[in-house]
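Next up: a single chain in structure tokens, the form predicted on its own.
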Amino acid sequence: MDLSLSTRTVGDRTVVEVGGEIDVYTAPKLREQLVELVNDGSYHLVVDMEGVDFLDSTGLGVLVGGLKRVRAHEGSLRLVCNQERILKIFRITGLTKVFPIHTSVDEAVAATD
């Protein structure tokens, strides 16, 4: 499966909609998108993972890297996910303590940093 990416602006947040699989083959595409957004001055990101079917350690690394990039600019990176199989990965790795995870884009956009 491939990876689909699209972005839109909601208020002062940039929402990145991700679909498909985030793995060793597709993660570089997501990394490039996050780097480009930060380089363009978007420091408050919401990554909508509702369409993600699979996430491996490479994908987790890309998300952590994106978080470090936005935090270097006093920004934020929030995740949207309510799929149990994906949430389980974040719980097992302890990343639920690192990433704010929301059940909807609206909730993530409304959250204060």
Given for the second form:
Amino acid sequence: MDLSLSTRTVGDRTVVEVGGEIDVYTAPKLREQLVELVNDGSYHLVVDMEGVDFLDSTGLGVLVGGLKRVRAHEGSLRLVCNQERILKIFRITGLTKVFPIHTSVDEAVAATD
Amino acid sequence: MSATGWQTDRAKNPHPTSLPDQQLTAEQRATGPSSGLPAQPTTAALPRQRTSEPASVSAPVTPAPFTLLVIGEDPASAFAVPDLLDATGNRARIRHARNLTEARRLLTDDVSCILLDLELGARQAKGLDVLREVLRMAPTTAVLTLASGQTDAELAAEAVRVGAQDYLFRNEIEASLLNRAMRYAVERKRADLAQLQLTETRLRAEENARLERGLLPTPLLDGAEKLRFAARYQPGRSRALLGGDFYDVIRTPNGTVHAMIGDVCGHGPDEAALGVELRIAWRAQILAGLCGESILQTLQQVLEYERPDDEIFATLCTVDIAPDGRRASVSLAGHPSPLLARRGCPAELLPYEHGGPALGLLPQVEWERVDVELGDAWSLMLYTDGLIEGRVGMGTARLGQEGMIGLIDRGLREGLSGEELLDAAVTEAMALNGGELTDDVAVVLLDHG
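Write the structure block of the form predicted together with its partner chain for the protein whose form predicted on its own appears above.
First the chain shown before, then all remaining chains and molecules of the complex.
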């Protein structure tokens, strides 16, 4: 199964909607997308994971890499996720302490630290 | 123009009329096949050259018209390339480039052999620079060089050392010699590429084997009489990309057994090498008599210093089993919790609520240790996430920890233990996945009592 990506701008945030499976084969595509956004000056990202069916450690690495990139520009990377099996992966790896995780895109877009 | 561009052009029109194929003189055309030699019977077919990857040299060879690209300054009279026949008796196609820019344009996938006039090099650049450029431009094509009185035999020999397949002298050129030289050159180039590919494959396999040995050591368990160790490692679907799964088990002089399993996120030699480093760093600390939380702190430091890219992190699970085998303390750094099966009880996950983040994610983390009562007789399984990430059926469902517990319980009920139990579990996970698992899997099983 493949990975789908689409981006849209909401205010000063860029929402990346991810669908499908993020694994060792598809993770590079997500990495490219995040790198491109940061290179183009989008430093406040919201990654919508509601359409994600699967996420492995390579995918987690890409999200961590994305976070480090936006932080280098004092930006933010917020996740939107309500799926228990994806949340569980974030909990096990301790990434719930690294990423702000929101229940909706609206909430993530409105959020400030 | 890029190679891709050429391929696109070729896809549309495999024999573009704009290319000066057959820039033969009228005389050459008129002479017909009689002046050429019969095709060499040993050359059943000529390989498609001009491929971007040597890997394709082992692909089935399809008969293709033989195309020679001549690179030399004077298209008409510098030398006359005689008529040539290819394996099927057709006249070989000849293209003529007066310089490297033209050569680049005319060098398409169907060029079987290049004949480079060393005079071109002598006038336009130093020594064999032009040849080097041609070899760079056409790494998979056989290159012959043409020498004359002005370019001495020594230079011609040097050309072969640089990478040309052979050299010919201008005054010796005739159809039979050129025909043979070209065909030998093409065959030799093909053999060279096949050899190169074999060597690369072998080196990669050796490298993977070396890393695998580093990731998966022989446990140090001398004196642990009631404890049995079993492990299973199953490489993922893309074997060329070794994962960074690692484990280790050591019994220290006081009788404590220290077990550990970990996984560097991502795949590839860098990640695998980092896995080896983390394992060795852990082993060194245990052998040095250290224990407790400071070990994870040090491992995190090692990871931060050694990782090639700061998106890389590693998960880790450590279990220290008391000398009497009845208790253990467990630390989790972003790693799935081990599975414990006490004799006669269903398997269950050890507590994971206390788990801390994976190594390399956050600065200044403290990892908790949780004490667990094991009892008299038990099996403890440490594993990496490759085992639980396999698919179940055609949809998006995955095995997960619950599915894994089911597999292990069934194995235990069937009386399996040790390697057999692990083999059965991994084999079933693969069967459910419908083939090899995507990720590498490492599993360690400790049986007590």
